[in-house]
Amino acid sequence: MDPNALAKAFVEHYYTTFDTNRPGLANLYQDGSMLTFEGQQFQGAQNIAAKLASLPFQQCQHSITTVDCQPSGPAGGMLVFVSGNLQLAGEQHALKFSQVSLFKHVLRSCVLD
């Protein structure tokens, strides 16, 4: 599959399922995979979204305005990254968002890392 067709469709994907039902995003991490947001690290697929989980909005819906991936690694891996807007539930103006995501590739499948 073209890399920038799976960077996309796994992009919808995982915001799709931040918007609707953010505990499910715990099966796109692995217990190695980290997330670092405002400076905090969180490290495994039950850390990451109880991270996720606790974030001062329940009602969201991303915009997705790019997506920009390249190869990583020997192994197969993507870098990829998403800008876009965030609109939270009650609020007239939508926020600015940025996300870099590293993937690999474990037993035919991708990952987050």
The other form holds:
Number of protein chains: 2
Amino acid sequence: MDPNALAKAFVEHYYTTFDTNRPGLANLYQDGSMLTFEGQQFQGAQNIAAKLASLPFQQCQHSITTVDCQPSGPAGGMLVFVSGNLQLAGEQHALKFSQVSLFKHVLRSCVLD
Amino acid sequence: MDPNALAKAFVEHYYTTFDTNRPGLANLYQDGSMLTFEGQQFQGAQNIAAKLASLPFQQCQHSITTVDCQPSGPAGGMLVFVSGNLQLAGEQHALKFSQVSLFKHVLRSCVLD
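Return one more block: the form predicted together with a further copy of the same chain, after the form predicted on its own shown previously.
Full assembly next; the chain just shown is listed first.
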């Protein structure tokens, strides 16, 4: 499968999981993964999932506007930059968001670095 | 030097160079570097510099709002996410921008992947 297509499928899967089953995001990270969220850093799948679970909203819907992918390193890695809108339940205006994911081995498995 | 501080110093240097001596950006990339710019990909320092030189504005000023850094891999790499405003000469309103840089070996040298 084309790495770009695989990365885009993963982006779709990630945000669908975020919107419908946020605890399930823990499965997409490893112990060596790190999340930087608005300047704060969280290490490891459980800490990352706990941070995402603690966000001050329950229902949300991500709409993806752009997905830029480029290869990273000789081991089949991929750098993915996503931008889009985040609609929270009960809010009139969507928030803009952007997120970067660095996959170590996108051709072997989809886990986030 | 703290890798975060080094990455932030590099960000400062990158955008100062962009605003005052755009052709000098070529020195900050390698032949193996890639730039993805609004979905288009450019490989190698010369192609990247040519793309940046071809942007449809001459005078500009970047103002950095956030710099998020996190370590990437065992070789001293660093993933840096920058957001901010881009003021173009003659324009009333600044543009929002964001850019991601992946440094292979931030502790050894500052070159962009």
